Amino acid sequence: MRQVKKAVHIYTFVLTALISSLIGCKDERKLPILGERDVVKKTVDGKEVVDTVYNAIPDFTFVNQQGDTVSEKIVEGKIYVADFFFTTCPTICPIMKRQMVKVYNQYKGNPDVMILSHSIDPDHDTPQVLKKFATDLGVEGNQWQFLTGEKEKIYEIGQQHYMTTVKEDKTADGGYLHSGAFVLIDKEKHVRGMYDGTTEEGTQKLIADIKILLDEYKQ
């Protein structure tokens, strides 16, 4: 009897211990930050010590679907994801558009999250374009921007900054080359994950990374 007791105290033992383990795991869990970045000296407490910057999204200014000039104050403490697309894409985007509405739906009313959306066709993407499409897709309120602006201005972030392909390239069907990739974007504005927004499985990669990110702020 005294051996069986044994045995059961051992086996609890190593059972929390394994879940403990496990959980401690968990909450490690933390995503790269993507992008360049340098490496700079500075002075700490009279010692010099070597840190790492790394590349973060720039200020930026555009229109969104409302009419409105929002700039990256409107994701400020938040975390978000971005693409690129354009409403009269007969490839893609309407795949992208209906994963993104995955994303959309799952975290939809989340404070610490949003979504934007920028057009690489402004000049038929105008705020009136952009404010019927998203209703089309039933998008509500402010979470989910659509956004126009300056032709360059787009292409420029888009390339430099989320790192994905975006230009003009007549040879292309509906004019415009892009890829279909979701980037993730952490509250400093570091590139966390980049997601192939043309499968389901880039997608739920996508809704999981998210939780990731978030439980990271809350430890």
Given for the second form:
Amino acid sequence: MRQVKKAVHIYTFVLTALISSLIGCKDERKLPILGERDVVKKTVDGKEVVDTVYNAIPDFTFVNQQGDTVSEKIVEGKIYVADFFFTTCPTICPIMKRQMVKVYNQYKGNPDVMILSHSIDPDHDTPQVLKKFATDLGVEGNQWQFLTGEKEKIYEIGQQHYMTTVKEDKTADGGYLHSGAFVLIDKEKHVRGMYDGTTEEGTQKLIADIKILLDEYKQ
Amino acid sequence: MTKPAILLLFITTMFACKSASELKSEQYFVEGYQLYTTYCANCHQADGKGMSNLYPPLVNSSILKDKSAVACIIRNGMKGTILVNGKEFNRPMPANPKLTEIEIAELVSFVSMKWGKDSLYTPIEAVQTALKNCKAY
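Show the other one: the form predicted together with its partner chain, since we just had the form predicted alone.
So here's everything in the complex, that chain up top.
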């Protein structure tokens, strides 16, 4: 009898340990900070300390589908998803936009979430063209912004900071080479996730991760 | 004994009949489906319903009644404003110069059987004739 009791005790202990570790894991579900990081040394209170500087999205100036000049201020205090496309793209963009609409519908009206779609063909994609595209896609308002601007600036921010492939390539269908990535950015401008915007799997992962990231700011 | 034999003969003939054009239709349908997924579904979507006001649907579109036009548009693309199921669309569709005549025949067969009224495939000869007489769409 005593042996049985002991066994039950051990069993209960193991079960409790298992459950708490599971819950513990769940609490720690945090997204990584992606991109190159630099280590800088600085002096605090007379002591030399090492600090890590993460890749962060720099300030920018683009023009949105309303024709307004916008800067990093539009995403201040918000998390956002960035991608790169062009309106005449015959290949992956329509899929990306179809998938992004799902993300948009999921977080529509949430003041903490935005979407920035950058055109990589700004010569063709003027604010008017982008406005028509947004309307035809069924997007109103300013939560999802379609940005155009100086080509070099768009390519630079895309390649170096959002870590996506953005290139002009006459041999590619439509004339541009670009990745189908959706990039998730936190309120500190750090890249917290990269997702394949051409797949349902990638899109669902992004939708789930946005929730995780939003929860980080709730405490 | 004779009854099952007659039945067997009947069934065999049925399948034999099928093997001629129905089997070819199935083959065109399957090939066409693959091509559709690669070249068309990005915009027109896998279910043929198009995408909001950006890309027109094929389902219920009157263009499916004109297979020569479908073949020409697949090959040469189209531009300008069109009206599909009461909605206006005006984004250009790119040309597909790399598609061969047989591939276009398979595509036309697929969309006509899937969303049009066809139950049989569209032969390559019909597509060849159509492509020789294309007007600008």
